[in-house]
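Only one chain comes next, encoded as structure tokens, the form predicted alone.
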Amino acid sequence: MTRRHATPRPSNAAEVEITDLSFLYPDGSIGLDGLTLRVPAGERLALLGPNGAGKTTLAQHLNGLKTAQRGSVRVDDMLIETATLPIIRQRVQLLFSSSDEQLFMPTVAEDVAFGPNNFDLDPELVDERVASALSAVGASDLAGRVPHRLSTGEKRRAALAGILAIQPDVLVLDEPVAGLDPAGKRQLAQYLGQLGQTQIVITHDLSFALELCPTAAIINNGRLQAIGPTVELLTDQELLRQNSLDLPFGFRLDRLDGTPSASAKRPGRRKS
């Protein structure tokens, strides 16, 4: 079997666009009830709302996790279908909440190579991929650690080089800086936001997502609540309530360059 020894591309971003998608849990529940939501490429969109909103099911459907029960998602022009799987799983990459679930191999370095040596690329290739993500997410120190034995922050940041290296065009990302502490979440928005790729973040932690995301969406019961700047969004007090979302103790709203979200997109939006 010849191996390719193509040189790494740049850095891509993907437009992600999802029309009306609907998916029911064998239980009854609803996941997703007619979402739609475009990401333009190269965008940063922080995915906001309760537990139970829908979104780590809409993070499924976006790399192919859940198939969709009806409506699609696209990633530029590209439908995900069964056909378009194995492409689209290495244009769009998922960060688990749980880093845990990432890191199975031997050492961090093996764990960053996982997802390169099954597109058998050239050992001296991988071997670039996996410096060269390590070294974006600070973690070059990490290479020949043991993964269970790292920090919670180390963990996650291990994690996103094992998705950096196989360079995705979208980033999809399930609780970020679940665990992490103030320092660690800074580490991580700075890293963050030197990428290029189209990034969905889903978050609880407000103020990350008004440091990193420069736009915002607010999911609820599976449907669009609003899309506009984060900045607008996070300024709108009744809009927050009726979703259940607070901003952080003792954050001061005055600090917020903004005006209530009077021009944020509110479709399908509910009165409480």
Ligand SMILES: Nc1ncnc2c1ncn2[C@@H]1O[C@H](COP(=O)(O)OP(=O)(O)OP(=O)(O)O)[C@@H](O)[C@H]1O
Second form
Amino acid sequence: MTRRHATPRPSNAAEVEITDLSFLYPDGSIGLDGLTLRVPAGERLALLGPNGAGKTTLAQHLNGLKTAQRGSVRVDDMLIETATLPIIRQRVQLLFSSSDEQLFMPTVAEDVAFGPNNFDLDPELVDERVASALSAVGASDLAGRVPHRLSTGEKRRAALAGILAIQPDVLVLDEPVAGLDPAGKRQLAQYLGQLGQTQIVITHDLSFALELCPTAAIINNGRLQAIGPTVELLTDQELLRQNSLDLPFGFRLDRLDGTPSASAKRPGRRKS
Ligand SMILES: Nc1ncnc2c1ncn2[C@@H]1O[C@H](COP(=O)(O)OP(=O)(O)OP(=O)(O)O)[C@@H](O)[C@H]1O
Ligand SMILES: [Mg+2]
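Next, report the structure of the form predicted in complex with the ligand; the form predicted alone has already been given.
Full complex below, order starting with the chain above.
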């Protein structure tokens, strides 16, 4: 995030369209390999896949931290490219997989206020946004604390409050529940579930994905493997096995109302 003043703009859900996106790291590691994926405006999509699948690499392309070597990313009708980055960084907010990279102000409240302050909002409105974002993630009591002295889960909450306070059109959350306790996880799922923005939620927590995201995509080796209703992907044992995914011990998908059996076909899947 840069210290730059810009006119605040109202937030709306936006469509995200990723087309044939490829990214090779300088050492030759494949980050993304021709990934194509469309996330309709307002959808909450869980992005699943094993370690090294390319999830974080993809997230970094969605707000321009990395630029496409081949292919493209569009947010509504706006192509992500150098000229559009100032607007894209208002419209798309990324929760980094490491909170230490995201928190840098002397107190949590100042950190959460940093984004809204960039948009020249009325100070009272900034205070309101800070209070409401901190409350949403159950972190009101952390407002006066020094970010780098917080626990892992507390840092996660503070970093998340910081991006929520900006009220972007698209939230890209890289492992938002890593380090959160079970109550914090549930509270977060309930809060995010009420927001109207497009959400791309990277997680290894399949029960959180199921609770929050009606749709899921599995990526592996930098490519899309499957996309469809989360419950259907998570009942496909073979698909899970092929992608090193596993439901938590004792987790019974067949106990959920309306859940198809493990052998169900996948009629609801869509091409991306
Ligand atoms: N800075 C880097 N330099 C070289 N290779 C990298 C770098 N960052 C990631 N990679 C490689 O790119 C591939 C995709 O990594 P990425 O971090 O996107 O995976 P991920 O799906 O987010 O994994 P995880 O679940 O472990 O967070 C992996 O093979 C990884 O080793
Ligand atoms: Mg990652």
